[in-house]
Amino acid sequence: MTDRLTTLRKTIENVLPNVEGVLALRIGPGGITAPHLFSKEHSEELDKLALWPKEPVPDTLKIILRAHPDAKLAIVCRGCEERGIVEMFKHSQLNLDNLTLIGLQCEQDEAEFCRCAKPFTVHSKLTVGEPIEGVPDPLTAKIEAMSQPEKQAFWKQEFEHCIKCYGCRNICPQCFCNICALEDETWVETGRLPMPNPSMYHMVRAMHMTAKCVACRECEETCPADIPMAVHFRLIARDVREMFNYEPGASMDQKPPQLLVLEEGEYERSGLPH
């Protein structure tokens, strides 16, 4: 990890003169690792550059760009984060012409911690580290093997633990609607715990995450009830891939299914190579 950290520090030093700032992880007060915008005016802060634990850097980028949409920045991103940035671009949330991607390849222990199938970057022109193979997710495989009634019972039990803190929505870089359906009393009652229908919150959010989730697992990491939401979205992503031959963040040019105008012959569903 030390060699990778040194290489990343040198890469950022080379990029800093050409941008207004580089968004990456830094060890802050109390030893807490958090996203930080490094600048050439304070390059000495690179001594506190960090690699782990993974934190929601793209979500911080989203916040910065809301206030400064024309800022010219660079961002250190892992494979899942890079995929998320690609999806943000496709949904007009950022301009890739003003953003330099510095790809950080995950190491084996990091991939295993995240149960990640694709712990590598593919779009970044600058990369640090060597790409590795993905790892299987035993929890996803376990739930996939369940019967339909078993799946329903499993998710019903998991969703009943939800306290509707909105942490999963707030942390997700792919949640950027100006008006959130999860705050609409028509669908999700507010101010009541336990929720009358706890599954509704998660079903509405799952619908909005269709063909958008990039498996960064930030929702799962931030959930105080330990609901395995990443598995939920991973299984939905499997169905989207099979139906539409679409994987979020995999291609820079392919349009997400929900953005397509479906005309006859324009978009085949099943039967395409994965």
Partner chain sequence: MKSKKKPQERVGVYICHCGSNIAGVVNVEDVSTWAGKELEKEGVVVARDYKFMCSSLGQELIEKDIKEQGLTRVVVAACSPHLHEPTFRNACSRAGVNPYLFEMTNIREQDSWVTTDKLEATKKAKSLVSAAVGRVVYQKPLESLFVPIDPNVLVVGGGVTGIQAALEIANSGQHVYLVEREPSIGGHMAQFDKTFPTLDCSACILTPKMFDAGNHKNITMLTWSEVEKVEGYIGNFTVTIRKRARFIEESLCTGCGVCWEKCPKKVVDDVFEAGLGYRKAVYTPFPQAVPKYPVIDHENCTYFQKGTCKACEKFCPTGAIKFDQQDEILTVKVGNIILATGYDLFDARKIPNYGYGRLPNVFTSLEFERMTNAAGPTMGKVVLRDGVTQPKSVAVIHCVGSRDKNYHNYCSSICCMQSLKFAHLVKEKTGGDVYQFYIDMRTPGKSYDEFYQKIIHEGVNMIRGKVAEIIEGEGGLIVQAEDTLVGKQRRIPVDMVILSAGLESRADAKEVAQKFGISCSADDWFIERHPKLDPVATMTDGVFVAGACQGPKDIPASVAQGAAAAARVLSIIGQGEIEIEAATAMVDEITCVGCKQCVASCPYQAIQFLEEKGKAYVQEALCKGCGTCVGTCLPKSITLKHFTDEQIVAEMIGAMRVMKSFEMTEVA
Given for the second form:
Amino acid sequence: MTDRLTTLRKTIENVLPNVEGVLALRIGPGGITAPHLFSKEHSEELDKLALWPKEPVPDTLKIILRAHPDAKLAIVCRGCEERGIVEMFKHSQLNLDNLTLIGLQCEQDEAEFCRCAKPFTVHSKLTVGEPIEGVPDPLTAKIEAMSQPEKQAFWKQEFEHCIKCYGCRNICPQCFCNICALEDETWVETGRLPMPNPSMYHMVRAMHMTAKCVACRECEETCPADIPMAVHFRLIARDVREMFNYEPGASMDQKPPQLLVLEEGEYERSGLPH
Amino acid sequence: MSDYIFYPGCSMESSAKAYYESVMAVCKPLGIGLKEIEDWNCCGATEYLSLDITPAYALIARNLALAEEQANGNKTIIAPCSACYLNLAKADHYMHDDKAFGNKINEALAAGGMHYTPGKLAVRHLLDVIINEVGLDKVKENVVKPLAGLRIAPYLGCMLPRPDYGKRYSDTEHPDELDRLLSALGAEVIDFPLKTHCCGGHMTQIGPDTAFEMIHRLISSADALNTDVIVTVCPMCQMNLDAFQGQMNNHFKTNFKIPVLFFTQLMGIAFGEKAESLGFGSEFVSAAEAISRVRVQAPKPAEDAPVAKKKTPGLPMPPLRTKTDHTQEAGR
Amino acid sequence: MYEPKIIGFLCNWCSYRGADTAGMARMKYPPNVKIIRVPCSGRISPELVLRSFREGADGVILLGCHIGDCHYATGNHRTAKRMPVLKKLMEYTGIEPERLYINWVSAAEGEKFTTVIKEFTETISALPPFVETMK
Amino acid sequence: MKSKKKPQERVGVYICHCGSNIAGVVNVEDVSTWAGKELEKEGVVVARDYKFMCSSLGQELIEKDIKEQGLTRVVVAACSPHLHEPTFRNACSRAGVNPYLFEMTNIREQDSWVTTDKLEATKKAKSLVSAAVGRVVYQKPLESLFVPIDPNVLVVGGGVTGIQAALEIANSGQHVYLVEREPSIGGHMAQFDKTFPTLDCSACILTPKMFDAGNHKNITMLTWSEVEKVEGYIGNFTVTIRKRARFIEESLCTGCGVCWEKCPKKVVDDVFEAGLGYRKAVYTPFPQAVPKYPVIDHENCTYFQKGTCKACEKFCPTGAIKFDQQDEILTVKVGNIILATGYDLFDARKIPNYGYGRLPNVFTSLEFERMTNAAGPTMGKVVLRDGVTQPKSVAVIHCVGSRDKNYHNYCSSICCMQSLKFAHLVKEKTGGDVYQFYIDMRTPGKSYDEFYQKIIHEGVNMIRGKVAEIIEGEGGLIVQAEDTLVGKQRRIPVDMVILSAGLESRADAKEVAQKFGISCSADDWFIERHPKLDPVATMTDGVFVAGACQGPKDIPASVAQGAAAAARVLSIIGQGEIEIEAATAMVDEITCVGCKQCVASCPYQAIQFLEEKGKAYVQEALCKGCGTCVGTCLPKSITLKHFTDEQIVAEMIGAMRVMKSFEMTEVA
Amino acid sequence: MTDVVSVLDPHTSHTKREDSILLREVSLRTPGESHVDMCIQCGTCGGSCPSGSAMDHTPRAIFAMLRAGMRDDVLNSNTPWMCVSCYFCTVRCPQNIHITDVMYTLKNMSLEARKPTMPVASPPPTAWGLKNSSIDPKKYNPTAADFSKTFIWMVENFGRSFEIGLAGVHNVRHFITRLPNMTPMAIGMLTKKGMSPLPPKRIKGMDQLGKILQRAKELESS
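What about the form predicted in complex with its partner chain, after the form predicted alone?
Following is the full complex, with the preceding chain placed first.
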């Protein structure tokens, strides 16, 4: 850990003179780790530079950019966060010319904590740490192995705990709409808790995450009811990869498949009738 | 030196020893390392398929399974015999193409504790590897005794260019791979129109009259083109054209004497190897006279020179299709 | 035995006309399906399908022009890419994915339309009512 | 947060008996009474049933209620909207209700005709009416958009199809830009000598048309030119055309021909002469070329390649040679476009067993056409490749590259007749033996089978069997095939073989289709709007296809299509302006987050991204109203007018509510 | 229609259903997608075949006979046995029919129809349309089938084949009159090529191969 921290600090110090600020984690007052914008004016703050626990840096970036769309920044991002930034770029939500990516490679225990399949960056020119292999996700496998009634019971129980705090949406780097479909009563029923089953809220959200979710698991982390909603996203991401050969955040110019016409073989893989 | 998995096939042990010896002699200077599959079995030729399809494919697949076991990182099987090449390639193709069929064959293999993953290995003929992997430049580097003055009819037979599951040859009926190789050896290559016609196959055994007709067609056509040597890439073709040439002559009351050699034998000569080490002398129609010409570099007798066709101005011909045409077509 | 409630989203150009063709030929099929006409199957967002279930539909059937024959050239290509994902999501959430069915029916295929509706109604009848499974 | 209040509207509901078509199965009185009572809270103020709603009396009923009862919305439950939606929309319109405030539900084709049980049919009718009522209150008045039509027309391709289309339009007084890639118009037909089945001379019937087109005051002829870019939509296309440098000053050239007489450079002409003859580096493809001006072939001109020569310039009596001429880029505005880009001949060299390109005396159909042409390289003599010997026997092979999964799957439709014509010409010119090798003889046109009979009578040998291979032997060629009617293999020695090569789409058909916003079939033929009922229109309004670019066709069919496309265009021009689909998509700029996903998903590229605003924008004239973008937009910022989410949801709720209520009563 | 056919020739009476069964059986027994049902009777195969002149029916005719359900005639035909596997027909066929592979299937079926386990005298399964089977165990090309069998006997016992033994055994059985003509060749084989008249050494995995082939045979018949 120390090793990566030192290298990271060095990297940030090198980058700082060329940008208006570097977005990374800092141990704040009360020992709480949170995203912080380090600036060259206050480089002493780098003493408080932190790596873990993971906090939603792209989400903070989203907020900063809303106020200062032309800010020239650098950001320390892990594999998932980098993918999030790529997807935001692909959805025209930020300008990568103004953004320097500092890739932070996760370590084994971190990857296991996140059940992460890709705990490494691929686009960042500057990187800190050594990339490691991904780990399998036991929870996703467990849920997938359930029978249909078991799945139904499992999710019914999980969704019953949802208090519709919108926390999962708010923290998601991919939820950048001004007005959210989840707040439209055409789709999501209002004024009822627990929400009626099936949960329109969670299913609509899962559909919106198709070809967008970068598997950062911030939603699960932030959820006060501990709903493992990213399981849906991960399973669907796998299907999308198999059917349409698309992976969110993997490439800068590949468009989400559901926007495009069928390519050869895609129809056959979609499972639709011939 | 690149290593390849080597499947020699039964003929190489018996009737085509000349092929075996010459293959070994030319692969070395070309940097082709051959690792023979241990305990390979017969590919079944065309006969087992005729009797019982599933066992026939299982028989072939045992070789593929052995090759996969012994692959040691290599991905290509070289089979110098066209029939073996096609059988191995075909089994791999159908096991890959037809999942249910692949599973059935693997079920049979499982009875012997074996398994083959369809598509895992590429099955290729030695000619294809020399042209497309080693390259003609490397061949030319090794030529010390160009085959100048030797008129050769390149003869491929059927099973190499057809059905060509791997799309490795320039054409299914008039491929130019062997022509280019022989030209690189310095020989005078005849545009042999029947280069992929049938040698008679097993018809020599089951319907000799039909077989003699096919052999006659090939030999007489080669003779009409003033051929010194017919070059083959397959033991079966060589056997039918060479060993049965005499019987065919009896049948048709003709007296053709065209030696039929393996392409590797001529490569060996051009590479400066000794003829004895290349299996010369085992052919029925002696090639000694033809080869002696190259050895001494004697100019060809005037009367043997090919009769040039009289040229009249005439109408222009369409240009022949080029490699670019093929690529463009594939792109469409 | 309950009467399943089925919502059918049909594109205006092929499938809706296919249903008309079935009618003109007086082919019979169960009355459970209520057809909603949309310009193109590509118009149907996953939200609309989910909302149908939420409203108590036991099954949703989505019919469009055959791939390659779309009145809007490639509108149905998007359907063919969105809806399989929704079916997967339903599966992962414990909803029988067969409650959502996608197929292609041209204006001439009255018979296919009838068969598709019959088979789908049978499939849905074999499942418990959706509301009950969600209780 | 969006919150919705239900609109207060006065809805009239009309249930049609359609004689006994509906009333025989559905209890229509019950439905109308039920609607009047149960749907009152949904806004229904009038509910009636009537024998024939589509009759003038039925329509008057609606109009009267609108005026007297102050209806703001109308629902008719009757037959398919594809039949009578326009009828009732007009009725509403006449009474002052916007036509888009009308909704029709189908209780005939999708209820009474397909349901056996009368009770079930009535229940279904009720839920369909409820759905329509639920929806109609959310409907919004829409106004159709009209755009004026630019009367100028672009015709691409100067073959017989394009010439026909251009002449039809020009004769009606409208202006046509005729764009042709080659130096002269005329196309493939100009290469032929005789045409089947009448055997009249191709040039005799084509050249007058070419001349007319070349001298028409309403036709701007742009040969040696290609379309580079097309922008806009029906009525308002802007087309960019590259007029390649001819290196000839057209205003000075008299077409006297001295330049090509003096030009020292001879090249094989693989376009017009199909590779069988020669032309000079400065040339017109044939003597009757229109326009008469030659072009200098840059790749072969000695001056351009080596820097010296200029023989043409020296001898040109009017000083028309301009070596420094540059390509010109023209921009023209047109309202409609006709594509008549024609076909390419299948490259017979792809079939190795037929030996074309290897065996000198194997010819393609186009080579043979040139050979028989009196103005062709052999002056009309049928000879072998040596240019002298007349063949004593000729084989004609059908289906070369057609009806063959290895090459083209389709039937090229002209080859049978063309091959029979060849047989006749060989007989006529050489008296030799002719062998026709065919798979199936297809002669379905007017007087076509009679032609077949005539050819048989001339003593042509017909062999039913696809030729397996052609080899050299016995002093000529040997054609090997199975005579399938005998069931035996035959080897027939001949002197000459003619391959009736199939027609294929132009090599650049895909690019052209993309340029004009239309689609191609799997074989790259342009796709028409409807194969039977709209054969020359395309899915892109204002772009029409005619002739062989849409699929293999003979001359009569091509000419008919050229004229048909012209008629379609003239009918649009006659309207002066054109109505654009009112049910288009619309972006809510407040909620749009500028993610550009809709831009990529639109099949018509109708969505623009306004960079300065960071918002998407739908160009209404381009939008066809499919709604694919709506299904894509995550914040639901795009609405498709007349098919909004709230309308569809209301329709769904309306249907479900009734179905659920029946369930309850049955349980009770 | 069926009735008309049966009146004409009781031996070829087939219902329409049975016709398609024969075609389907051939299709199912051929690995991959054989497209055998797609024949347009153009005759490219018959024209291309180097041994076409020795066949009693051209391959094209065989496909028409398959379609007509003429099971006995097809399985009695020498056509598949004359096939030299040159694949000209396969690559040239405009309908992409895997003709050579279909020929292998027909050879299999032809032999199977003569197996002692499938007595031709007693009524065979009607499902295959063999109501009045006229399969004649002698009426097929025994030379070709026996050559295959001799070859396979060798492979199944040694794992490898050897031509001289094979040709010797085969020719003694079938072309005894030709032997004098062939003697120089046989001698040549031994002298010039240095071939051994003895069978090859058995491969090591003979047991394993035996098991694999046994299992494959079970799978084939199941």
